[in-house]
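Only one chain is included here, represented as C-alpha coordinates and corresponding to the form predicted on its own.
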Amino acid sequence: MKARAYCSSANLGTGFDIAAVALDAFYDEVEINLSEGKGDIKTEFSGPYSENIPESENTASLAAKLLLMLSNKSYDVEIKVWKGIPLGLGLGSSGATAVAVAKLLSKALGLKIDEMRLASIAGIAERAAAGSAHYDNVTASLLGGLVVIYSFEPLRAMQFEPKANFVLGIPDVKTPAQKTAIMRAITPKNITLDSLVQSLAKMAAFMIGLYSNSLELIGMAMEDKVVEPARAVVIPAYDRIKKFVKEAGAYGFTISGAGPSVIALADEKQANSVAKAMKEAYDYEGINAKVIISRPAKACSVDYSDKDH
(Lines of atoms letter the chains of each structure in order from A and count residues from 1; the text may use other names and numbers.)
(Lines give C-alpha, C1' and ligand atoms only; values in the text may rest on other atoms or scores of the structure.)
Protein backbone atom coordinates (compact mmCIF):
# COMPACT_ATOMS: atom_id res chain seq x y z
CA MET A 1 0.00 0.00 0.00
CA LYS A 2 0.99 3.59 -0.58
CA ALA A 3 -0.19 6.82 0.97
CA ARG A 4 -0.18 10.10 -0.94
CA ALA A 5 -0.37 13.51 0.73
CA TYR A 6 -0.39 16.85 -1.06
CA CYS A 7 1.47 20.06 -0.36
CA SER A 8 -0.21 22.93 1.43
CA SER A 9 -0.13 26.67 1.96
CA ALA A 10 -0.67 27.80 5.54
CA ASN A 11 -1.92 31.01 7.15
CA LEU A 12 -3.58 32.46 4.01
CA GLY A 13 -3.11 35.92 5.41
CA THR A 14 -5.25 36.59 8.43
CA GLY A 15 -5.58 32.90 9.35
CA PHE A 16 -2.16 32.68 11.00
CA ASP A 17 -1.60 29.17 12.43
CA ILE A 18 -5.27 28.20 11.96
CA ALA A 19 -5.94 28.18 8.20
CA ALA A 20 -4.35 26.25 5.34
CA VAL A 21 -5.21 24.87 1.92
CA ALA A 22 -4.01 21.61 0.38
CA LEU A 23 -2.88 22.11 -3.22
CA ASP A 24 -2.47 19.69 -6.11
CA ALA A 25 0.82 21.23 -7.26
CA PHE A 26 3.07 18.69 -5.47
CA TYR A 27 2.73 15.53 -3.39
CA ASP A 28 4.70 13.00 -1.32
CA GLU A 29 4.17 9.25 -1.39
CA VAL A 30 5.03 6.80 1.37
CA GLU A 31 5.45 3.02 1.55
CA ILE A 32 5.88 1.15 4.83
CA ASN A 33 7.17 -2.33 5.67
CA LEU A 34 6.59 -3.86 9.12
CA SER A 35 8.53 -6.74 10.64
CA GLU A 36 8.81 -8.31 14.07
CA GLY A 37 11.31 -6.36 16.12
CA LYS A 38 12.03 -3.94 18.93
CA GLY A 39 10.63 -0.76 17.42
CA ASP A 40 13.56 0.28 15.22
CA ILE A 41 12.60 2.84 12.60
CA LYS A 42 14.45 3.25 9.32
CA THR A 43 13.65 5.95 6.77
CA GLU A 44 14.72 6.07 3.14
CA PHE A 45 14.12 9.08 0.92
CA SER A 46 14.06 9.28 -2.87
CA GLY A 47 12.58 11.60 -5.47
CA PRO A 48 13.38 15.09 -6.77
CA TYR A 49 13.46 16.76 -3.33
CA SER A 50 15.03 14.04 -1.22
CA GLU A 51 18.42 15.59 -0.50
CA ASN A 52 19.57 16.91 2.87
CA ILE A 53 16.88 15.15 4.94
CA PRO A 54 18.31 13.61 8.14
CA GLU A 55 17.77 9.85 8.24
CA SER A 56 16.94 9.60 11.94
CA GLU A 57 15.39 12.88 13.10
CA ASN A 58 12.70 13.70 10.55
CA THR A 59 8.92 14.03 10.55
CA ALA A 60 8.46 10.56 9.06
CA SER A 61 10.39 8.78 11.80
CA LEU A 62 8.83 10.86 14.59
CA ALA A 63 5.30 10.21 13.31
CA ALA A 64 6.08 6.47 13.20
CA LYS A 65 7.54 6.56 16.72
CA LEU A 66 4.43 8.25 18.09
CA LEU A 67 2.12 5.72 16.45
CA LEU A 68 4.14 2.75 17.70
CA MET A 69 3.92 4.13 21.22
CA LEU A 70 0.19 4.57 20.82
CA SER A 71 -0.29 1.03 19.48
CA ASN A 72 1.79 -0.58 22.22
CA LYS A 73 3.04 -3.03 19.57
CA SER A 74 6.63 -4.07 18.86
CA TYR A 75 7.56 -3.80 15.20
CA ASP A 76 10.50 -2.62 13.21
CA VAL A 77 9.34 -0.08 10.66
CA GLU A 78 10.93 0.63 7.30
CA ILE A 79 9.62 3.81 5.68
CA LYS A 80 10.23 4.70 2.04
CA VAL A 81 9.36 8.28 1.17
CA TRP A 82 9.17 9.62 -2.36
CA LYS A 83 9.65 13.36 -1.91
CA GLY A 84 7.74 15.27 -4.53
CA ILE A 85 7.28 18.46 -2.47
CA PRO A 86 10.11 21.01 -2.38
CA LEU A 87 11.64 21.52 1.05
CA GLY A 88 11.85 24.75 3.02
CA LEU A 89 9.80 26.88 0.63
CA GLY A 90 6.56 27.34 2.58
CA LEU A 91 4.69 24.45 0.95
CA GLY A 92 4.14 22.17 3.95
CA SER A 93 6.63 19.58 2.73
CA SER A 94 7.57 18.06 6.09
CA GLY A 95 3.94 18.10 7.20
CA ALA A 96 2.79 16.15 4.15
CA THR A 97 5.38 13.47 4.86
CA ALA A 98 4.19 13.16 8.46
CA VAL A 99 0.58 12.91 7.32
CA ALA A 100 1.28 10.17 4.78
CA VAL A 101 3.23 8.14 7.35
CA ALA A 102 0.57 8.58 10.05
CA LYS A 103 -2.27 7.65 7.70
CA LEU A 104 -0.55 4.55 6.28
CA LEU A 105 1.05 3.25 9.47
CA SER A 106 -2.17 3.58 11.47
CA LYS A 107 -3.88 1.43 8.84
CA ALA A 108 -1.02 -1.11 8.82
CA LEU A 109 -1.15 -1.39 12.61
CA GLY A 110 -4.92 -1.78 12.59
CA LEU A 111 -5.45 1.28 14.78
CA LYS A 112 -8.90 2.84 14.93
CA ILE A 113 -7.86 6.50 15.05
CA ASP A 114 -10.05 9.33 13.82
CA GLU A 115 -8.73 11.95 11.41
CA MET A 116 -8.26 14.66 14.02
CA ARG A 117 -6.16 12.36 16.19
CA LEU A 118 -4.00 11.57 13.16
CA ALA A 119 -3.65 15.29 12.46
CA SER A 120 -2.53 15.83 16.07
CA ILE A 121 0.13 13.13 15.72
CA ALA A 122 1.37 14.56 12.43
CA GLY A 123 1.38 18.06 13.92
CA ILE A 124 3.51 16.92 16.84
CA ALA A 125 5.85 15.18 14.38
CA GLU A 126 6.45 18.60 12.82
CA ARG A 127 8.77 19.30 15.76
CA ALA A 128 11.46 17.35 13.87
CA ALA A 129 11.45 19.94 11.07
CA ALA A 130 10.09 23.16 12.58
CA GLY A 131 11.21 22.87 16.19
CA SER A 132 7.65 22.98 17.51
CA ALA A 133 4.27 21.41 16.81
CA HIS A 134 2.21 22.86 13.93
CA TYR A 135 -1.26 21.75 12.97
CA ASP A 136 -2.44 23.93 10.07
CA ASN A 137 -0.40 22.38 7.24
CA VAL A 138 -0.90 18.79 8.39
CA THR A 139 -4.65 19.17 8.82
CA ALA A 140 -4.99 20.51 5.27
CA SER A 141 -2.82 17.73 3.81
CA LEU A 142 -4.79 15.11 5.72
CA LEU A 143 -8.34 16.33 5.06
CA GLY A 144 -7.81 18.02 1.70
CA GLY A 145 -9.38 21.28 0.58
CA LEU A 146 -9.14 24.35 2.78
CA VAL A 147 -9.27 23.94 6.55
CA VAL A 148 -9.81 26.28 9.46
CA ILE A 149 -8.82 25.07 12.92
CA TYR A 150 -11.25 26.22 15.61
CA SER A 151 -9.90 24.23 18.59
CA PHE A 152 -6.45 22.95 19.57
CA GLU A 153 -7.32 20.97 22.72
CA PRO A 154 -8.79 18.81 21.35
CA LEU A 155 -7.81 19.51 17.75
CA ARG A 156 -10.87 20.34 15.68
CA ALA A 157 -11.21 21.84 12.20
CA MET A 158 -13.77 22.68 9.52
CA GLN A 159 -13.03 21.66 5.93
CA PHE A 160 -14.15 23.60 2.87
CA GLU A 161 -13.77 23.06 -0.87
CA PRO A 162 -13.63 26.53 -2.43
CA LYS A 163 -14.09 26.74 -6.19
CA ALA A 164 -10.91 28.68 -6.76
CA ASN A 165 -7.48 28.65 -8.33
CA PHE A 166 -4.37 29.36 -6.28
CA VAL A 167 -1.33 30.66 -8.12
CA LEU A 168 1.92 29.70 -6.45
CA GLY A 169 5.15 31.63 -6.88
CA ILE A 170 8.19 29.57 -5.87
CA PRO A 171 11.48 31.48 -6.06
CA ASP A 172 14.73 29.63 -6.66
CA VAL A 173 16.48 30.81 -3.50
CA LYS A 174 18.31 29.10 -0.66
CA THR A 175 16.64 29.15 2.72
CA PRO A 176 18.25 28.66 6.15
CA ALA A 177 17.90 25.32 7.94
CA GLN A 178 15.78 26.82 10.74
CA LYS A 179 13.72 29.05 8.47
CA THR A 180 10.41 28.48 10.25
CA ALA A 181 11.93 29.35 13.64
CA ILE A 182 13.52 32.47 12.16
CA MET A 183 10.24 33.62 10.62
CA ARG A 184 8.40 33.04 13.88
CA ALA A 185 11.05 35.06 15.70
CA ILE A 186 10.25 38.16 13.61
CA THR A 187 6.50 37.72 14.10
CA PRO A 188 4.98 40.35 16.45
CA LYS A 189 4.32 39.00 19.92
CA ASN A 190 2.07 41.86 21.06
CA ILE A 191 -0.55 43.76 19.11
CA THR A 192 -2.83 46.72 19.79
CA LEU A 193 -6.54 46.41 20.49
CA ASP A 194 -7.22 48.11 17.16
CA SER A 195 -5.13 45.49 15.33
CA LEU A 196 -7.01 42.74 17.13
CA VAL A 197 -10.38 44.16 16.09
CA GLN A 198 -9.25 44.48 12.47
CA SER A 199 -7.95 40.91 12.46
CA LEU A 200 -11.23 39.61 13.90
CA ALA A 201 -13.13 41.45 11.18
CA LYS A 202 -10.88 39.92 8.52
CA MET A 203 -11.35 36.44 9.95
CA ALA A 204 -15.12 36.97 9.95
CA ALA A 205 -14.92 37.95 6.28
CA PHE A 206 -12.80 34.87 5.62
CA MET A 207 -15.38 32.51 7.14
CA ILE A 208 -18.33 34.22 5.46
CA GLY A 209 -16.43 34.04 2.17
CA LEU A 210 -15.82 30.31 2.62
CA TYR A 211 -19.45 29.56 3.46
CA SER A 212 -20.75 31.62 0.52
CA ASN A 213 -17.83 30.80 -1.82
CA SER A 214 -17.19 34.52 -2.28
CA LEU A 215 -13.65 34.82 -3.61
CA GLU A 216 -13.85 38.56 -3.12
CA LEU A 217 -14.39 38.17 0.64
CA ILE A 218 -11.76 35.43 0.97
CA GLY A 219 -9.26 37.55 -0.94
CA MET A 220 -9.98 40.61 1.20
CA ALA A 221 -9.30 38.53 4.31
CA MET A 222 -5.91 37.50 2.94
CA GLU A 223 -4.77 41.13 3.44
CA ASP A 224 -3.25 40.62 6.89
CA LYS A 225 -2.07 43.65 8.87
CA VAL A 226 -0.27 41.94 11.76
CA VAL A 227 2.03 39.08 10.75
CA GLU A 228 2.35 39.77 7.03
CA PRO A 229 4.03 43.21 7.21
CA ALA A 230 6.75 41.89 9.55
CA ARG A 231 7.53 38.95 7.27
CA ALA A 232 7.07 40.59 3.89
CA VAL A 233 10.39 42.42 4.11
CA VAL A 234 12.32 39.15 3.74
CA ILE A 235 10.17 37.66 0.95
CA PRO A 236 11.78 38.01 -2.50
CA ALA A 237 9.96 40.54 -4.73
CA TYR A 238 6.97 40.62 -2.37
CA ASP A 239 5.83 44.21 -3.05
CA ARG A 240 6.20 43.99 -6.83
CA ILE A 241 4.44 40.64 -7.08
CA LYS A 242 1.57 41.91 -4.96
CA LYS A 243 1.20 44.97 -7.17
CA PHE A 244 1.37 43.02 -10.43
CA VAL A 245 -1.06 40.24 -9.46
CA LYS A 246 -3.61 42.64 -8.01
CA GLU A 247 -3.52 44.64 -11.25
CA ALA A 248 -4.03 41.36 -13.14
CA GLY A 249 -7.22 40.67 -11.18
CA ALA A 250 -6.14 38.49 -8.25
CA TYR A 251 -8.65 38.54 -5.41
CA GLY A 252 -5.99 38.07 -2.76
CA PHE A 253 -2.26 37.67 -2.27
CA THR A 254 -0.12 36.58 0.65
CA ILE A 255 2.96 34.63 1.78
CA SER A 256 2.66 30.86 1.56
CA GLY A 257 3.36 29.55 5.06
CA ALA A 258 6.68 30.91 6.26
CA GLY A 259 7.76 31.65 2.68
CA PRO A 260 9.65 32.38 0.56
CA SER A 261 6.87 31.14 -1.75
CA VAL A 262 3.82 33.33 -2.27
CA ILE A 263 0.23 32.56 -3.21
CA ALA A 264 -2.49 34.46 -5.06
CA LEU A 265 -6.21 33.72 -5.19
CA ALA A 266 -7.94 33.82 -8.58
CA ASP A 267 -10.92 32.39 -10.40
CA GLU A 268 -10.78 30.20 -13.49
CA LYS A 269 -10.79 33.13 -15.92
CA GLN A 270 -8.14 35.17 -14.10
CA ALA A 271 -5.69 32.39 -13.24
CA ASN A 272 -3.58 32.56 -16.40
CA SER A 273 -3.27 36.35 -16.36
CA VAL A 274 -2.40 36.32 -12.65
CA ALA A 275 0.25 33.65 -13.23
CA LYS A 276 1.71 35.65 -16.11
CA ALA A 277 1.81 38.80 -13.98
CA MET A 278 3.51 36.94 -11.14
CA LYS A 279 6.20 35.60 -13.48
CA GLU A 280 6.73 39.07 -14.92
CA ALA A 281 7.23 40.46 -11.41
CA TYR A 282 9.88 37.87 -10.62
CA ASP A 283 11.59 38.48 -13.98
CA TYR A 284 11.54 42.24 -13.38
CA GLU A 285 13.37 41.69 -10.08
CA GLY A 286 15.84 39.28 -11.73
CA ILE A 287 14.65 36.29 -9.68
CA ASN A 288 14.36 32.84 -11.21
CA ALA A 289 11.05 31.38 -10.06
CA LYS A 290 8.50 28.71 -10.87
CA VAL A 291 4.87 29.82 -11.15
CA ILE A 292 2.17 27.14 -10.90
CA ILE A 293 -1.60 27.34 -11.16
CA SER A 294 -3.07 24.89 -8.66
CA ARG A 295 -6.40 23.90 -7.18
CA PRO A 296 -7.45 22.59 -3.75
CA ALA A 297 -6.23 19.00 -3.47
CA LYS A 298 -8.05 15.93 -2.25
CA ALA A 299 -7.48 14.26 1.11
CA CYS A 300 -4.53 12.02 1.90
CA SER A 301 -5.33 8.64 0.37
CA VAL A 302 -4.17 5.06 0.83
CA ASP A 303 -4.31 2.62 -2.10
CA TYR A 304 -2.58 -0.31 -3.74
CA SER A 305 -1.37 1.57 -6.81
CA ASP A 306 2.01 0.64 -8.27
CA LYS A 307 1.94 3.45 -10.82
CA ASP A 308 5.05 5.54 -11.33
CA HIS A 309 5.02 9.15 -10.18
Ligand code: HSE
Contents of the next structure:
Amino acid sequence: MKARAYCSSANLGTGFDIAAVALDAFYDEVEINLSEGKGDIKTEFSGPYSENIPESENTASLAAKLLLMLSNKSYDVEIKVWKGIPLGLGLGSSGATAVAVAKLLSKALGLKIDEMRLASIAGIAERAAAGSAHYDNVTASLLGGLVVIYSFEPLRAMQFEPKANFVLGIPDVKTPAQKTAIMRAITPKNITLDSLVQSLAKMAAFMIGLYSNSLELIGMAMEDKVVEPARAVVIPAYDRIKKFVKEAGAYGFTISGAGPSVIALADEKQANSVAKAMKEAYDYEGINAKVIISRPAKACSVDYSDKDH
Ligand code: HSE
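Same protein, the form predicted together with L-homoserine this time rather than the form predicted on its own?
First the chain shown before, then all remaining chains and molecules of the complex.
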Protein backbone atom coordinates (compact mmCIF):
# COMPACT_ATOMS: atom_id res chain seq x y z
CA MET A 1 0.00 0.00 0.00
CA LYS A 2 1.06 3.51 -0.76
CA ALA A 3 -0.23 6.81 0.56
CA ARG A 4 -0.01 10.08 -1.29
CA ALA A 5 -0.33 13.50 0.34
CA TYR A 6 -0.22 16.85 -1.43
CA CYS A 7 1.63 20.01 -0.51
CA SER A 8 -0.19 22.87 1.17
CA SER A 9 -0.12 26.54 1.77
CA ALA A 10 -0.86 27.68 5.31
CA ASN A 11 -1.63 30.40 6.32
CA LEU A 12 -3.52 32.26 3.67
CA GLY A 13 -2.73 35.77 4.82
CA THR A 14 -5.63 35.73 7.19
CA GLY A 15 -6.20 32.80 9.53
CA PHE A 16 -2.74 32.33 11.04
CA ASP A 17 -2.45 28.64 11.97
CA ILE A 18 -6.09 27.96 11.07
CA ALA A 19 -6.52 28.41 7.30
CA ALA A 20 -4.78 26.29 4.67
CA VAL A 21 -5.18 24.93 1.18
CA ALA A 22 -3.85 21.65 -0.21
CA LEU A 23 -2.47 22.18 -3.70
CA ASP A 24 -1.88 19.80 -6.61
CA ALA A 25 1.56 21.24 -7.45
CA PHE A 26 3.62 18.64 -5.54
CA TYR A 27 3.10 15.48 -3.51
CA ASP A 28 4.91 12.96 -1.32
CA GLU A 29 4.34 9.21 -1.35
CA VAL A 30 4.93 6.81 1.49
CA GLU A 31 5.26 3.03 1.78
CA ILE A 32 5.44 1.14 5.04
CA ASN A 33 6.64 -2.31 6.11
CA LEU A 34 5.65 -3.73 9.48
CA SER A 35 7.44 -6.63 11.16
CA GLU A 36 7.37 -8.18 14.62
CA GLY A 37 9.73 -6.20 16.82
CA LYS A 38 10.20 -3.80 19.65
CA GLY A 39 9.05 -0.62 17.99
CA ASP A 40 12.16 0.36 16.01
CA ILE A 41 11.36 2.96 13.40
CA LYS A 42 13.51 3.39 10.31
CA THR A 43 12.99 6.04 7.68
CA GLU A 44 14.42 6.15 4.19
CA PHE A 45 13.99 9.11 1.87
CA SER A 46 14.24 9.15 -1.92
CA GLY A 47 13.02 11.41 -4.71
CA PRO A 48 13.93 14.89 -5.88
CA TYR A 49 13.71 16.57 -2.46
CA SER A 50 15.13 13.90 -0.18
CA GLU A 51 18.32 15.62 0.86
CA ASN A 52 19.01 17.13 4.27
CA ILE A 53 16.26 15.33 6.15
CA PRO A 54 17.49 14.17 9.56
CA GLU A 55 17.47 10.35 9.76
CA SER A 56 16.39 10.04 13.36
CA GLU A 57 13.92 12.77 14.26
CA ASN A 58 11.73 13.68 11.32
CA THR A 59 7.99 14.12 10.97
CA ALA A 60 7.63 10.61 9.47
CA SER A 61 9.29 8.88 12.42
CA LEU A 62 7.52 11.03 15.00
CA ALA A 63 4.09 10.39 13.43
CA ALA A 64 4.87 6.64 13.38
CA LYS A 65 6.02 6.70 17.01
CA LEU A 66 2.81 8.40 18.12
CA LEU A 67 0.64 5.91 16.23
CA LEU A 68 2.53 2.91 17.57
CA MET A 69 2.03 4.23 21.10
CA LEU A 70 -1.67 4.64 20.43
CA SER A 71 -2.00 1.14 19.00
CA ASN A 72 -0.27 -0.55 21.92
CA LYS A 73 1.22 -3.02 19.43
CA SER A 74 4.82 -4.02 19.16
CA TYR A 75 6.09 -3.74 15.60
CA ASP A 76 9.19 -2.49 13.87
CA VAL A 77 8.30 0.00 11.20
CA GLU A 78 10.20 0.68 8.02
CA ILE A 79 9.05 3.82 6.24
CA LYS A 80 10.01 4.70 2.67
CA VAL A 81 9.23 8.26 1.73
CA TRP A 82 9.38 9.54 -1.83
CA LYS A 83 9.81 13.30 -1.40
CA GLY A 84 8.20 15.16 -4.25
CA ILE A 85 7.57 18.34 -2.23
CA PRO A 86 10.44 20.81 -1.91
CA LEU A 87 11.54 21.28 1.69
CA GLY A 88 11.77 24.43 3.76
CA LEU A 89 9.98 26.65 1.25
CA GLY A 90 6.59 27.15 2.89
CA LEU A 91 4.82 24.37 1.00
CA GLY A 92 3.91 22.11 3.92
CA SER A 93 6.46 19.48 2.92
CA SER A 94 7.10 18.03 6.39
CA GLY A 95 3.38 18.07 7.17
CA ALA A 96 2.48 16.13 4.02
CA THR A 97 4.98 13.42 4.94
CA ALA A 98 3.52 13.17 8.45
CA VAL A 99 0.00 12.93 7.01
CA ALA A 100 0.86 10.17 4.54
CA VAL A 101 2.61 8.18 7.29
CA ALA A 102 -0.26 8.64 9.76
CA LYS A 103 -2.89 7.68 7.19
CA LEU A 104 -1.05 4.59 5.94
CA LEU A 105 0.22 3.32 9.27
CA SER A 106 -3.17 3.67 10.96
CA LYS A 107 -4.60 1.51 8.18
CA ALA A 108 -1.77 -1.02 8.41
CA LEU A 109 -2.23 -1.26 12.19
CA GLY A 110 -5.98 -1.62 11.78
CA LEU A 111 -6.64 1.40 13.98
CA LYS A 112 -10.12 2.82 13.85
CA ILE A 113 -9.40 6.48 14.30
CA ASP A 114 -11.11 9.33 12.59
CA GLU A 115 -9.51 11.82 10.22
CA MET A 116 -9.30 14.64 12.73
CA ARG A 117 -7.47 12.44 15.22
CA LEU A 118 -5.01 11.59 12.46
CA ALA A 119 -4.61 15.30 11.72
CA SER A 120 -3.88 15.90 15.44
CA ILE A 121 -1.16 13.26 15.38
CA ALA A 122 0.37 14.63 12.19
CA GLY A 123 0.21 18.15 13.63
CA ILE A 124 2.09 17.06 16.74
CA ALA A 125 4.64 15.32 14.50
CA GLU A 126 5.31 18.76 12.94
CA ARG A 127 7.32 19.43 16.10
CA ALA A 128 10.16 17.45 14.54
CA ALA A 129 10.43 19.97 11.71
CA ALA A 130 8.97 23.22 13.00
CA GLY A 131 9.84 23.09 16.70
CA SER A 132 6.18 23.30 17.69
CA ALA A 133 2.93 21.61 16.76
CA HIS A 134 0.71 23.25 14.20
CA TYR A 135 -2.29 21.76 12.50
CA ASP A 136 -3.11 23.88 9.45
CA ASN A 137 -0.83 22.27 6.82
CA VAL A 138 -1.58 18.72 7.96
CA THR A 139 -5.35 19.22 8.05
CA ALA A 140 -5.31 20.52 4.46
CA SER A 141 -3.03 17.73 3.22
CA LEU A 142 -5.17 15.12 4.93
CA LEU A 143 -8.65 16.36 3.97
CA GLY A 144 -7.77 18.05 0.68
CA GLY A 145 -9.24 21.35 -0.55
CA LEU A 146 -9.20 24.49 1.56
CA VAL A 147 -9.70 24.05 5.29
CA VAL A 148 -10.47 26.35 8.18
CA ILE A 149 -9.83 25.01 11.67
CA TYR A 150 -12.53 26.12 14.09
CA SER A 151 -11.57 24.09 17.19
CA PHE A 152 -8.26 22.78 18.53
CA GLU A 153 -9.49 20.61 21.39
CA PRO A 154 -10.88 18.57 19.87
CA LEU A 155 -9.40 19.40 16.46
CA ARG A 156 -12.19 20.30 14.04
CA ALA A 157 -12.10 21.87 10.60
CA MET A 158 -14.48 22.91 7.85
CA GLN A 159 -13.53 21.99 4.32
CA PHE A 160 -14.23 24.02 1.17
CA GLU A 161 -13.58 23.44 -2.49
CA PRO A 162 -13.28 26.90 -4.01
CA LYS A 163 -13.16 27.14 -7.79
CA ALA A 164 -9.87 28.96 -7.78
CA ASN A 165 -6.34 28.90 -9.08
CA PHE A 166 -3.48 29.45 -6.72
CA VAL A 167 -0.30 30.68 -8.33
CA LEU A 168 2.76 29.66 -6.38
CA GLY A 169 6.06 31.54 -6.56
CA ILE A 170 8.92 29.44 -5.28
CA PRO A 171 12.21 31.32 -5.09
CA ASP A 172 15.38 29.33 -5.49
CA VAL A 173 16.88 30.32 -2.15
CA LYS A 174 18.51 28.30 0.60
CA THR A 175 16.63 28.37 3.90
CA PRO A 176 18.01 27.32 7.28
CA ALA A 177 17.03 23.90 8.66
CA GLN A 178 14.98 25.49 11.43
CA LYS A 179 13.29 27.97 9.09
CA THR A 180 9.73 27.51 10.34
CA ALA A 181 10.83 27.76 13.98
CA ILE A 182 12.71 30.97 13.15
CA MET A 183 9.75 32.44 11.26
CA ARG A 184 7.46 31.55 14.15
CA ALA A 185 9.88 33.15 16.60
CA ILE A 186 9.73 36.48 14.72
CA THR A 187 5.93 36.43 14.70
CA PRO A 188 4.54 38.93 17.25
CA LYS A 189 3.25 37.31 20.44
CA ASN A 190 1.09 40.23 21.54
CA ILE A 191 -1.18 42.30 19.37
CA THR A 192 -3.14 45.47 19.89
CA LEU A 193 -6.90 45.55 20.13
CA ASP A 194 -6.95 47.41 16.82
CA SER A 195 -4.97 44.61 15.11
CA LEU A 196 -7.32 42.06 16.59
CA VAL A 197 -10.36 43.88 15.21
CA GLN A 198 -8.75 44.17 11.76
CA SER A 199 -7.80 40.50 11.78
CA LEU A 200 -11.32 39.47 12.74
CA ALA A 201 -12.72 41.55 9.87
CA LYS A 202 -10.36 39.83 7.42
CA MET A 203 -11.36 36.40 8.70
CA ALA A 204 -15.03 37.37 8.40
CA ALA A 205 -14.44 38.44 4.78
CA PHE A 206 -12.61 35.17 4.14
CA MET A 207 -15.46 33.03 5.45
CA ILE A 208 -18.15 35.03 3.63
CA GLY A 209 -16.04 34.74 0.48
CA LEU A 210 -15.74 30.99 0.89
CA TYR A 211 -19.45 30.51 1.49
CA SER A 212 -20.43 32.69 -1.44
CA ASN A 213 -17.54 31.57 -3.67
CA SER A 214 -16.42 35.18 -4.12
CA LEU A 215 -12.76 35.22 -5.07
CA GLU A 216 -12.83 38.96 -4.64
CA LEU A 217 -13.66 38.65 -0.94
CA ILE A 218 -11.32 35.71 -0.35
CA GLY A 219 -8.51 37.61 -2.06
CA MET A 220 -9.18 40.77 -0.08
CA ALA A 221 -8.84 38.72 3.08
CA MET A 222 -5.50 37.27 2.05
CA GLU A 223 -3.39 39.67 4.06
CA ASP A 224 -2.97 40.72 7.63
CA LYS A 225 -1.27 43.34 9.67
CA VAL A 226 0.38 41.08 12.23
CA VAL A 227 2.20 38.05 10.81
CA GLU A 228 2.68 39.10 7.18
CA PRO A 229 4.63 42.35 7.81
CA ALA A 230 6.82 40.70 10.46
CA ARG A 231 7.80 37.96 8.05
CA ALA A 232 7.80 39.96 4.82
CA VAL A 233 11.03 41.71 5.78
CA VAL A 234 13.00 38.48 5.44
CA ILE A 235 11.40 37.40 2.17
CA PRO A 236 13.31 38.63 -0.89
CA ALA A 237 11.60 41.60 -2.59
CA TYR A 238 8.26 40.60 -1.05
CA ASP A 239 6.47 43.95 -1.12
CA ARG A 240 7.53 44.82 -4.66
CA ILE A 241 6.56 41.40 -6.03
CA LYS A 242 3.21 41.59 -4.25
CA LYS A 243 2.44 45.02 -5.68
CA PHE A 244 3.32 43.95 -9.23
CA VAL A 245 1.30 40.73 -9.07
CA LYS A 246 -1.76 42.46 -7.59
CA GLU A 247 -1.59 45.13 -10.25
CA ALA A 248 -1.59 42.33 -12.82
CA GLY A 249 -5.01 41.29 -11.51
CA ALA A 250 -4.47 38.75 -8.72
CA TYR A 251 -7.38 38.79 -6.24
CA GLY A 252 -5.01 38.19 -3.36
CA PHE A 253 -1.35 37.63 -2.60
CA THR A 254 0.43 36.51 0.52
CA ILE A 255 3.28 34.48 1.96
CA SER A 256 2.83 30.73 1.57
CA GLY A 257 3.17 29.26 5.04
CA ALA A 258 6.28 30.52 6.75
CA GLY A 259 7.76 31.47 3.35
CA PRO A 260 9.80 32.16 1.37
CA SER A 261 7.31 30.98 -1.28
CA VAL A 262 4.39 33.24 -2.12
CA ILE A 263 0.87 32.48 -3.24
CA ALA A 264 -1.55 34.48 -5.37
CA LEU A 265 -5.24 33.89 -5.94
CA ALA A 266 -6.60 34.04 -9.48
CA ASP A 267 -9.59 32.82 -11.43
CA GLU A 268 -9.31 30.55 -14.45
CA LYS A 269 -9.12 33.47 -16.90
CA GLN A 270 -6.43 35.41 -15.04
CA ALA A 271 -4.21 32.58 -13.89
CA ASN A 272 -1.80 32.74 -16.84
CA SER A 273 -1.36 36.50 -16.73
CA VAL A 274 -0.87 36.46 -12.96
CA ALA A 275 1.74 33.71 -13.30
CA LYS A 276 3.47 35.66 -16.08
CA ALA A 277 3.54 38.81 -13.96
CA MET A 278 4.92 36.89 -10.99
CA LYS A 279 7.70 35.42 -13.10
CA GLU A 280 8.51 38.84 -14.55
CA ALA A 281 8.64 40.34 -11.06
CA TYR A 282 11.09 37.70 -9.85
CA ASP A 283 13.19 38.12 -13.01
CA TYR A 284 13.22 41.88 -12.55
CA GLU A 285 14.45 41.41 -8.99
CA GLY A 286 17.15 39.02 -10.21
CA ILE A 287 15.66 36.11 -8.24
CA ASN A 288 15.57 32.71 -9.82
CA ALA A 289 12.10 31.32 -9.12
CA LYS A 290 9.62 28.68 -10.24
CA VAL A 291 6.07 29.86 -10.83
CA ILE A 292 3.37 27.19 -10.84
CA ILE A 293 -0.37 27.47 -11.40
CA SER A 294 -2.06 25.03 -9.04
CA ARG A 295 -5.55 24.05 -7.90
CA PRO A 296 -6.92 22.73 -4.63
CA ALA A 297 -5.75 19.13 -4.30
CA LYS A 298 -7.50 15.90 -3.38
CA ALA A 299 -7.40 14.39 0.08
CA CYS A 300 -4.53 12.12 1.15
CA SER A 301 -5.29 8.73 -0.35
CA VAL A 302 -4.14 5.19 0.11
CA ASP A 303 -4.04 2.87 -2.84
CA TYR A 304 -2.85 -0.59 -3.58
CA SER A 305 -1.33 -0.05 -6.99
CA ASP A 306 2.38 0.25 -7.57
CA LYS A 307 2.31 2.73 -10.41
CA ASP A 308 5.12 5.19 -10.53
CA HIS A 309 5.09 8.86 -9.61
N1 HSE B 1 0.98 28.26 10.16
C2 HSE B 1 2.35 27.91 10.13
C3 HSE B 1 3.17 29.19 10.18
C4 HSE B 1 2.64 27.17 8.88
O5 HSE B 1 2.84 30.10 9.43
O6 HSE B 1 4.10 29.28 10.98
C7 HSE B 1 4.07 26.85 8.68
O8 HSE B 1 4.19 26.09 7.51
